[in-house]
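Consider the single chain below, provided in structure tokens and representing the form predicted on its own.
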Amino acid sequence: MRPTYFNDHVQETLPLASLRRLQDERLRQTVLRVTTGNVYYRKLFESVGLDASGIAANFRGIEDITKLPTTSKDDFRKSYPLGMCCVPKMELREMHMSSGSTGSPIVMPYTVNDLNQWAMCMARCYRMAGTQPGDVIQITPTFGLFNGGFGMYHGARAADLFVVPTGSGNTERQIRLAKDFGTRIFGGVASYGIRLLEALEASGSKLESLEIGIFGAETFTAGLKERLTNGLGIEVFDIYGMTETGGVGTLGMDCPAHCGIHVWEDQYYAEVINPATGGNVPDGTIGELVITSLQREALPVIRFRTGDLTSIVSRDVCECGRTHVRIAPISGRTDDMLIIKGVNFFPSQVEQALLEIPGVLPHYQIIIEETDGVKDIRVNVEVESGVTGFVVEKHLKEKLGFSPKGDVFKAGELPRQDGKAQRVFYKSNDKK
């Protein structure tokens, strides 16, 4: 493996002792920023018995991080639109937001330095995937309030890539532009990569220039990654970031060794906790990822409970030479666990089980049907000719522990979305 780095490799390959000293210094600065620059944060610190006016003076750094309060999406919603912002509004230069399914939107504001930090994190991801200046990247996420399009764009500019900013949808045009401009890198949500693959298979064509796929924004199972890798004939990378941390790529990506997602530890500190107790869990144990930003200005996050489930894979130096911690691909969310007929499972487990069946295609629906308070599940899935509903049901029973209802459909019969794919639907059959 010949590693590639953005600008110089020093920050990405810091010895662990040096990395910890840098984290300590930056965490102390962040604690000072939020406690002196924001009323909401000061009250939050005081709510757990911390003296917000004096904590920065005695705060040692990472070893004291568990003394700090945790934050969540609820804090963003309560403080909408800029109640957690730590700089004057006149210093802001951009904002993005995600609405979620309920409540006020979650807003992330940016200073000039925040935008540069985001671009740097994304550029690191591009270089880690093997891109070179002048490579053509096709950016397919929406350019708007959703951070995906702009995040990939900011990073591509920093990495000196040739940007084809298509945005989402119009797959036929996407293919034509990729052929006309010689696209080498394709960036988007994982489900749109599948849509591109389907369109290419239907037309019997290939994208000869395409070599790298960078996908994120959705739970990315091994089965789906394998389907994209083999179907498109490219190397596939799992990129990670969220609105609350500053957007796509801010947290990191897997390297060519594909043995976990590197978290940019000079920019963010990662913990994995037990979702029920809030205590840290041992490395290798699945829990909820908690993130603290170390360089953000406008809205740093302190021990932000992401809701994402993962584990620490390794803290050792990686094959790629990077020293930053590696976490497992996100396996689900604490708030999307389903309980049907006494069995607990996550939608990603359904996807992984489906894609283990030969002839099953990566488009499916999980429909939760509730009748008078009793929940049942229906799994609809697209399949190739010869795959029966019995085969699907039998395999799901072996993997999940119960037999879901459901139907099989021909390729293209289930609805598609241009952005993030919707997999789980709720249906009430109450007679009242």
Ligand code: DLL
The other form holds:
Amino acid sequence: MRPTYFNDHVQETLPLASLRRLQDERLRQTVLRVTTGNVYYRKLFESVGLDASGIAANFRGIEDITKLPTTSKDDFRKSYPLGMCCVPKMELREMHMSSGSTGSPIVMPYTVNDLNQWAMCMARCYRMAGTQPGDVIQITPTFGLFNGGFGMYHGARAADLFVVPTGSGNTERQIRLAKDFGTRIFGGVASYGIRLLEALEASGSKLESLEIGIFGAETFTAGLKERLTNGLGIEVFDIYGMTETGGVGTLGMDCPAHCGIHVWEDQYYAEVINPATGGNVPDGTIGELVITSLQREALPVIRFRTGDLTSIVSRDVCECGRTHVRIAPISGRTDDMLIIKGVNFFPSQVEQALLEIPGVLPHYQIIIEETDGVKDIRVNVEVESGVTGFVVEKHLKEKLGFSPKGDVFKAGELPRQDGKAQRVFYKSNDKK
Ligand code: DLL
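Could you drop in the structure for the form predicted together with the ligand? We only have the form predicted on its own so far.
After this comes the whole thing, all chains and molecules, with the earlier chain placed first.
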């Protein structure tokens, strides 16, 4: 493997001891920033018994990190719109927002340096995937409040790519543009990759120039990745990030060795905790990812409980030369777990099981039906002709330990969403 790095490859391959020293220093600065620059944070520190004005003086760095309070989406919601912002509004240059299903939206403001930091993280991802200056990238997430479109754009500028900023939708036009401009890279949400693949299959055409897919934003099982890789005949990368850490790519991506997502550790410190107790879990054990940003200015996060489930895959130097920690692909969210008839499982397990069945297509719905307080599950899925409901049910029973009801549909019959795919639906059968 001949790895390609963005400008500052030194940072990506820092010896572990130097990386730790850098993290210590940056964490101390971040603690100072939030405790001196923001009332919400100051109160939060005080609420767990920390003297906000004194903490920075004695704070040693990473070894003291578990003394800090955790934060969550709730803190963003309570402080909407800019209550956690640590710089004067005059210094802000952009914001992004995620809506979520309940309460106030979550806002991330950016200073100029934050935008540059975001662009650098994204540019590192692009280079890690093997892109070169001048390569054509088609950016398919929405350009707007969602961070996907703009994040991919800022990074593409830093990495000197030629941007075709299509945004989402109109797959026929996407294909036409990709052919006309010789697109080498597609960036988007994982389910958009599937949409592209289906449109190409339906029209019987191929994108000769396409070599790299950078997909993320939703749980992305090995089965789905394999379908995209084989179907599109490209190398697929799993890109990670969220509004609260500054957007797409801030938390890294897998490298060409494809053995875990490299979290940009000079920018973010990652912990994995037991979501029930809050204590750190040993490497290799699945838990909730907790992130502390080390370089953000406007709104650094301190021990942010992401809700995403993963594990530390390795802290060793990777085949690609990078020293930054690797985490497993996100397997679900703490708030996604379903408990049906006493069995706990995540929607991603249903996806993985479904995609193991030959002829099953990557479009499905998990419908949780509740009757008089009792929950039941129905799994509807699109299949090629010849695959029966019986086959699907038998396989799910084998893999999940219970057999959901459900129907099989022909290709294209289940509804599609623009942006992230909705997989789980709730239905009450109670008569009012
Ligand atoms: O989804 C950022 C993004 C855009 C990532 C485009 C990749 C591509 P949010 O809308 O704030 O930001 O949603 C963040 O999406 O906490 C995860 O639950 C999920 N997520 C993001 N990337 C991945 C991934 C963007 N690679 C939330 N695998 C996160 C699984 C992901 N889940």
